[in-house]
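Quick heads-up: it's one chain on its own, the form predicted on its own, in structure tokens.
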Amino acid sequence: MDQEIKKLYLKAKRPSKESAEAMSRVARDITNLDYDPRRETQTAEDSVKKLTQHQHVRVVNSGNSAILSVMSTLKGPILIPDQGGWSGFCKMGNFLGLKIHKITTGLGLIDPELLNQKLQKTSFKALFLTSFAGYIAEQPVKELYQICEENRVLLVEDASGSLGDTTKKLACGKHAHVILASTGSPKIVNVGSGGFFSTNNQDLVKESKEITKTLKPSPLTCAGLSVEIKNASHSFSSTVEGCEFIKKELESVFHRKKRGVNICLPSCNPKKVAYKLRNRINVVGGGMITICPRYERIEQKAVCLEIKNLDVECLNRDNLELLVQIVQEVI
């Protein structure tokens, strides 16, 4: 008798019920003549300040808008990783006509010593990176920040995948000149839309004023952000713990000993493997399989399991064990 082929059923990440209720409240209140949408913006920005520990925050309508706002203040070349970054770095930089240089990495991870050499040779205005290279492995942000500080280079951390890090190694204002993030789906702070940047640099806020006014968010987004950000630590910790469990069980995985919110597996035939995985892993309301090479992940043949895309309630031991079993059988 043939062995039963087990399938896994999971749920895609969605804004919490409390966030949805907050957004519904604003949708009702917005028609009142005495309603001031600026209250939602201020509350959202105050909530981000508490999380990032920066003095100034601007909430905008997307993560790319946050990148555009910050880049609009720069008058020289910028540096980005050669892989494991975010496509918006190139797109927004090219839109503004900035010269973009790439630093060679170890599968997305920036070596502090190499960065120091690079910054001493060329006068860059900023280094843009993601907290996790490809959402897979933790960047040494604190060390990189110190080097940027010494060389008078702005370190801009895209913390979309690391908001709520209780260790304060990532998404922490003490280790980044600017923190920016998307709060669209599926992110750690998962509102469905919006983004922000935070900084202690008041000049940067002033110089980006016209852009941020143009790219201002909906009051519904701000209301959801104020609530959803309270779930950041739980969402982040649960996702990282889920990835750590999977990494311990799978030997063939990139950056096995690094924290991350995604799993990346080398594959000679990623399309075939991804097809088989999708047939056995059903994610209601979304997906979780990405094929590489891909700049935002890794520039090698691989398949990524986007654990960050999942409702954290799915990340229980039974589901994780079955996920590991399916991967082992398919790979």
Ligand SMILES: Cc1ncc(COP(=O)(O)O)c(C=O)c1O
Contents of the next structure:
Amino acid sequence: MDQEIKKLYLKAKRPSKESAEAMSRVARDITNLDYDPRRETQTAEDSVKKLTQHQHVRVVNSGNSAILSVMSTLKGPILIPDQGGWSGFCKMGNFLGLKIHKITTGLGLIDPELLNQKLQKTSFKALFLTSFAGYIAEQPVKELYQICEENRVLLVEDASGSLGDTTKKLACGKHAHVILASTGSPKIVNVGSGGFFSTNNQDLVKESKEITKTLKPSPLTCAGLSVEIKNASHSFSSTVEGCEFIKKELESVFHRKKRGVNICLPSCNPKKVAYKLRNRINVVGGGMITICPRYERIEQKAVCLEIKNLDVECLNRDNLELLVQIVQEVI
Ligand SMILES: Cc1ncc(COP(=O)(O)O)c(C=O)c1O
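Right, the form predicted on its own is done, so what does the form predicted in complex with this ligand look like?
Next comes the full complex, and the chain you just saw is listed first.
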């Protein structure tokens, strides 16, 4: 008898009911003459301050807007990883006419010693990186920050994938000059729109003022952010734990020993494997399979399981076991 071909049904991440209600409230209140939308911005910025432990915050309308705001204050070359970063680093930098250099990495991970050598040779203004190389593996942010600090280079951590890290290794103002993030979908703080940056550098906030004013978020986004941010730690920890479970079972995973919110598997034929996986894994309202090489993940033939895209409630043992089984059968 033929073996039964099991399918997995998962749900894409959506903003929580509570943040949808907060956004609806704003949509209702907006017609009241005594309604001040600046209150929403203030509350959102205060909630980010608590999370990242920086003194200054600007909420903007997207993650790329946050990158553009920060980059607009830089007058000199910037450094980014050669893979595992975010494409917006290049796009926003090019738009502003900044010189962009890439540092060689170990499949996305920056070696602190190499960074030190690079910073001593050239006077970069900033290093832009994502907390997780390709959402796959944790950067040694603390060590990189120390080196940037010693060389008077700004470390800008794109923490879209790491907000709410309770270990405080990532997305923590103590070891990043600037933290920025997208709160669009699907992200750890999943409002569906918006972004922000935080810093203790008051000059940076002042110098970016015209841009941040132009890229203001809607009060609905701010209201959603203030509520959704409360779920950050739960969303982050559940996603990391889900990935840890999968990594224990699948030996060939890239960066198996590192924390991450996505899984990346080497593959000789990523297109074919992705096609087969998509046939067996149904994600209602979204998708979770991407193909490499690509700058935002890994510059090698591979298939990614974008665990960060999933509603954390479906990351239960049964689903994870079936996911592993399907991958083992397909790959
Ligand atoms: C790591 C990272 N940074 C920034 C962004 C850009 O965010 P937005 O789409 O809100 O501009 C994204 C979007 O996917 C991202 O993955």
